[in-house]
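What follows is a single chain, given as structure tokens, in the form predicted on its own.
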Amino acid sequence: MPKHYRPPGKKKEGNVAKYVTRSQAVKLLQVNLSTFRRLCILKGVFPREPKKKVKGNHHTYYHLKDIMFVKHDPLLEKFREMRTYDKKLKKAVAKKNKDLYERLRTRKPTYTLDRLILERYPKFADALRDLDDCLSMVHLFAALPALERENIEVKRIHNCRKLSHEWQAYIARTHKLRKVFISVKGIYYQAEVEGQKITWLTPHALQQVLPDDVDYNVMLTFLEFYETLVAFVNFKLYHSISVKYPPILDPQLEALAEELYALSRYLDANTRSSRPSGSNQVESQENEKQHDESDLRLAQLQHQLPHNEPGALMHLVEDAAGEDEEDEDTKECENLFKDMKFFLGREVPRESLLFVIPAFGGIVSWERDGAPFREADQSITHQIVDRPTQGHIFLSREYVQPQWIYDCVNARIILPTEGYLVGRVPPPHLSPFVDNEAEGYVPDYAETIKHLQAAASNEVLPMPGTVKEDLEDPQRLLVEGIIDRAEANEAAEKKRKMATLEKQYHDELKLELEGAQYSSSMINQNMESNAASGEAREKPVPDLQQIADDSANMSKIVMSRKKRRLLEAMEIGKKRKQANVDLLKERKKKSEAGQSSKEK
């Protein structure tokens, strides 16, 4: 009998049990391959790797699982019955027969997704943890032109523009933004909500074309499940901060295309409106008091509460009562752009500045109908241009460059605008998602922006030159990787010179004591003497190098090969990593050598 042998109606085992390729799924499921893939997407199903391919390597494999988990769905039902729907409504417009035809039209299946939200996140956090993609998304849509022959509607995109709106109001209300930094591909956000940290990206504010090598039809299918997520969350976010959703806009403002402030504008009154004041406040902490102590006590009898514990009754009830403070980074960036009022130019990216300042404290207007203040006002402490000439200029404002905004947002403290001023070549934009000093090179701006963050909380930096490792062994430095052989044999020469004078510093004070009498040929000959005799008694500089090598030789001896192979690895990446420092190391030098050459 062959090893492999399995006589007929026994049950299968191993991978062939656990998988089945995408055609064998297709057939299972009794659909065609577009509302295949349409199924996984909204179910969250994606492809697995087996470690044993039954079927080869060129098939694509689900776990088995996965597939009886769509088959049971009943979105399943309601695709097929989609699809005949369709068929229908083609005989009929081939028959020529309109009452029928119309009749169908009014009969069209829908479906919506709140179940396959509660399903795929159970918890509120899952949802925010899962929030990145979707927004980037979102954001991408809301920028897109509509275009019928990829059936890109104009409904979706004004869905898509509401629900990100939406979500910039209540970031900059509750002040959650974070990080800011823009690059080639768009502006990155960064905002921290309920303690999950959420980045996502938006397109810059340009004329967009698209590629015809994309499958509009997969990511219409992520967008349909995106913007139902992004709703429940957004309904979530609304109802914590007691706002009514989906809010209801100002159609004044809604008609100027000016949603973002209008949203802004409900939230403020909203949130006034909902804050209690005068014996109304009284009453509705009486209630609230009341309603938590029902509560309570529902809880005891539900036997959630420590009855041997004195006093637990008292500390809940001065917890519900208690409002939630706000944590310190909120509060820093709530005041970062305390009593300032800016006026925003043409030419800058208003959408953007209108989200990013109002999350940090500020007071924003524009050059367009529906702005809360004109340009003239005297209050106005900065206006954000791009444009070298300006055709009014007042005396009593600072002209600044967009990105001012972003750095100090980025460095929480308000950075001096001489290197932002109108034509100016502005300093590097540097990317707070990067660290710097992990990456092993930290630009000369960076340490500007250190200093002047040290100076606005009084702290005192270490004197530039002045570290730890100066008074350390460079033998020992060398060994661990610190220092290279260069630094290694110069902080040795040091050394030696500081030893040599620290003797002849003692032989002076010897003779001093004595009281002998010397003059200033004695000490020259007692330092040419104290020289020889060093030099006669100094044992020679060892090859330091050679010592590192033979330390780490030693070591990868006696690893096992995969840890011998895993700190290979670890090497390549410190290389290459070191590469790239010594590539911008370069390039620095070049553009200063440049620099230089251009003031000559």
Given for the second form:
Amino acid sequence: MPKHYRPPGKKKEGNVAKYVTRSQAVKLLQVNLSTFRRLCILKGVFPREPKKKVKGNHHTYYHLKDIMFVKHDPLLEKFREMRTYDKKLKKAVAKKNKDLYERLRTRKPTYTLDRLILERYPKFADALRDLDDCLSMVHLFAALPALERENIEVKRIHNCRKLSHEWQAYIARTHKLRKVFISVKGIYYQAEVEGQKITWLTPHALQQVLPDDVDYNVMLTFLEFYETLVAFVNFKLYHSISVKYPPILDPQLEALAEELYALSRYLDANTRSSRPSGSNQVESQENEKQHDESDLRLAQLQHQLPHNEPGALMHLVEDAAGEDEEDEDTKECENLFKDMKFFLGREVPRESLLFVIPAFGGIVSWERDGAPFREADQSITHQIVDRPTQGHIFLSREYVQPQWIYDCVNARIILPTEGYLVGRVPPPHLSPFVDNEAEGYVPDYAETIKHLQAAASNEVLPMPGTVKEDLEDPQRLLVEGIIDRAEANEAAEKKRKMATLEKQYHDELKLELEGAQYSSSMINQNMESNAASGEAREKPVPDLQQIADDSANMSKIVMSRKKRRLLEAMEIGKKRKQANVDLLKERKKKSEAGQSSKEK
Amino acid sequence: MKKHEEEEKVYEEGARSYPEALNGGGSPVDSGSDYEDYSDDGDSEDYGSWEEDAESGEEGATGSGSDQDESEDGNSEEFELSEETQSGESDSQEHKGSVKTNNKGKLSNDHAQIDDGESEISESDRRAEESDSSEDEVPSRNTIGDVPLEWYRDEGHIGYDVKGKKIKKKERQDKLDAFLASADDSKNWRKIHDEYNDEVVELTKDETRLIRRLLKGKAPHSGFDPYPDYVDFFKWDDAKHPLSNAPEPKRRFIPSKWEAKKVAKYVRALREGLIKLDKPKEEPRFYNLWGDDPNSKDRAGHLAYIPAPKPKLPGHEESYNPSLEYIPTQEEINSYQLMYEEDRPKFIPRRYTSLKSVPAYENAVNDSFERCMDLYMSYRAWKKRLNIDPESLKPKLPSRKDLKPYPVTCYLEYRGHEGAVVSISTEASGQWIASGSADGTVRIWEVETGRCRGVWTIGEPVLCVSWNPLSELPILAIAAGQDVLLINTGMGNEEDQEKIKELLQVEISGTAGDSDEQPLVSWLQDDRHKHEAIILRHFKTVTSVEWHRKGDYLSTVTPAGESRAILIHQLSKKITQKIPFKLHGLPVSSVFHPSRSIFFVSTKKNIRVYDLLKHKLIKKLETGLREVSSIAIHPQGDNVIVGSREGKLCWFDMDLSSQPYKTLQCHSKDITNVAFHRSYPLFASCSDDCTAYVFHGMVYSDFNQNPLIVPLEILRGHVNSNGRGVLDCKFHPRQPWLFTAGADSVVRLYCH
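Take the protein just shown as the form predicted on its own and give its structure as the form predicted in complex with the partner chain.
Next comes the full complex, this chain leading.
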């Protein structure tokens, strides 16, 4: 019961007063269950677990404050209004009052969710934090077929598609994509926007099945909220790179279902035009470019972009000036596929690659109308192919499988293409979300990639090191004026000494550690030798394992029960993890053995 | 032929007769009904039946026959059909001169099937045309009547003629012939096999035209105009008189009240803004909701928002192309079936060699739905995740090296017993130990050499041995069965021996107690052994014997003794007395306080502490254990350790509380005995799991500091026999050495 309406004899405080069951809540709000569900979903109200479940274990409990929060929302009134409106409409139809019906039909009560979004996510960062589910859902619905029976309208599917493309275009444009993983369930992407890691799942671009055992009403309510949220987030993001939202797309590309490409072009054009010109570019070039861009923009706005050489146009707007606020990571991502030109075969997942490759600085085209350049283009460096054999081969480019792109992206280096060539079974695709060391098992290929990464960074790393030293010496020269070689020598000597001392200390420590472990056994042996007085000695020397166990046990004895249980639980967890790792190792050993026997 | 012409006439009549009919007072609709009737007959009723015919091929006849209500009609119509064809032909003579005779013999059923699409419609249409011309009946060739044709399927005839002769069926053309015929004759498609009359009918051009028109949805005859211009039959202009002479009603020329009301209502609604005529303005749906201010207001006034946990990120095994070791073998997958459903892995990794071959994930929508359900249906709460190093949980203990000396390794073994060594006891000087065994012997060993100095055979399994704590009185108390033997071990110098001998003399008369009462214990002189000995005969089995520190008193415990369970014997006076307290529960053991006249009695659950001088219960220690097995007192007397049968060891600080200060779960099996060292801060416990633990137990004189307990060493070496391990442990009185007695009939000495 709410505080201001508490009948006499009801509890004022405690779990009874604080929590209500769902049916109580529904009664209190005077709505039906489905409306209650909608309200809960839209308001983000979830059940809370009371310490004591007063009404029993099989009820769902809501906090009374949450329910009052819902009760005071204008949305509740709006839903009631819609209900009455439906009744009116029905009545008008039943009475054959066409006039009224027509008039009513144009006055359908509507509601907006922007207030709710602001209420739920007062800061933009909050919205970004909760964006994972939104994006996954929007991407899923973008791939679903419309179904009249379940109220999944074509309009919404298109909207989802649009939103997902807008999001992807932003991520690709700002090079915020960090990790990509192709799983059986779909493709996982992870981007980092304003310090928030956002992971979303897109299904594979195939016909999805709509199961019957799913309540689509619930999903659509969620989707309603998510669509709005993603749209507002997109607005904010586009706003941040000074691009108009919603974007206006090239209708020709739109007709060819190349929304993503169209969007990226739109973004490029807009950001370029809005950026103040003042870099070290040649002025004439600049002017020309700007002219071009304004042309392009104009054309776009008027929906009459001529479709000649879009690739050239794209190339014009492509090279981006260095952005100061970009962090190290983004720069790295931006330059991964720099100076590479990709061409996608028909059979590769185009949408995904069109998103990923530009996000990492590559230029990409595909085999269809509206593509920026043709297959015969000589400057193409890589062609992405996913077929057992490739008929016609251009010698100037490499033919790789799509997994190469994803692996490169995750490793952040250009991997050698040997394993990924056409017709080969590619090396295992590993999840970038796993911390191999923490997991306790490092797959072979992860090891290989690590070596490659080390090699790649070594090529680069020694350079700054030497440069620094070089820099340091002249500095000292300048400051001190005279090169005090003796002093330098002394310092070096000191350092060396310190190092040796440190090493010694470490060794000692190590010895001590070992000694502590093995002291008992050593004493044991001594005693044994001392006490060799002709007595029968069948007693086995306690092995090291035993001693280690004992010492582990020792401290366990003194622990309190609570801590001991905790420790035991941890140990069980550890053991389980270890068992998993062992299983993997065993399987690996088996498969290796199988392979070697086969080779023989 | 005549008929047809007549019909034509009727058409024309119908068309022309509209005005007449209207003039006659009928409405144009009425006149139209004539036409409707005409089309109804043929189209709606017969068409259906005929269609069926054609479809069902040979059996089709049954279809037509089965229309019972128009049995006669059907017959006659069939007949007409053939007739009509001829008439149609003759009709069409003007268009085409050639008249074709029906070559009945040639055509076959098959042919009809070949172009049945054509024929079916054409026939039905023809019927439609002739349906209401049922007056002129040309008898059909078939005389079987209105019976299903199927009945005559196997017969060679289709009825009888007037003379009573069978009307024979014609020979059937086979498919090849039909095909050849169709190939030869380009007009062959016009030929239709009339099933009923068993003859071939050829459609004329006119007929086909008719059919085509019908197919297009036009009227069958080209001359017919379905939408003639309306000619009004009533003309007012020229009339002299009005139709009615009634005056014009008032309502015709005054404005309507109701209309005015309605208008007023609308006007009001418009004024009040209830009806808006202009379309609602389209506002931009999206705007910069959060503004550019990064630190905008917080969510206030509500309960704390708990963000939903993020979905789990996929591991290597979910990859479309995981490394081989992530893929379970077929046996493993099969073994999942044996698991409980909740334990079964939800996802079985699979490997696809190319990205192209990855299928759509069938549970995508379900997974998303599950997530939705989780988001709005499941409880959310902040849970503290312990991200701590397990090592940090372990208490910081002082290094064991600093706590030396303590017994570490087995130094000596004393072998000689044949049964399990149940009890051992060290002599006050620490030179000797006595051990009592289940084989009924008691042995005395020299500690440092392991030499067996003497053996007494008691006869019954020994349960407890105990040296007198005074070094000048080397008397050994042995509990075996119902007896407690006090044996002079014969150690010590002459003076001591004499004293002992004196002590161990019992007058026969002094059998203690009054004559009328049953004595608690009978003091008897034992002559069996070469040394002097006293037997204290109890009435039940004695399990433990404990000496008072002064060596004059000793207490015995007989668990089954009820009120006489715990007795205190005085050696010098040869007296036995009960303790003046009520015991609650079965007694397990009893101990004297090491310095004061305090007596500890442990029952199975609790320890009771009595003051012997004041005859008062001082304290009750609640162990919380299931079954206490042994008890030992710290030499300073303020701390007690209790061992239990569940392997737990309790340390009580008597000053602190009656609850255990610390409970250590160290042994996996029953603790058989616990012991304190007399001078070193050591204590030990031994158990049936064949181990003995040595602990450091430092008690500080400072009251503010709690005792420090550090486990030091696990001593192993004894072997399990009959499920029993180490049965007793005792410290050396001066050295940090531990003696353990095992069920494997060995006594061991552990030294530092």
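Take the two forms, superpose them, and find the largest set of C-alpha atoms that agree within 1.5 Å; that set is the rigid core. Positions refer to the first chain, counted from 1. Bear in mind that the values here come from a model prediction, so they are computed numbers and not experimental data.
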After fitting the rigid core, is the C-alpha of residue 94 off by 2 Å or more between the two forms? yes
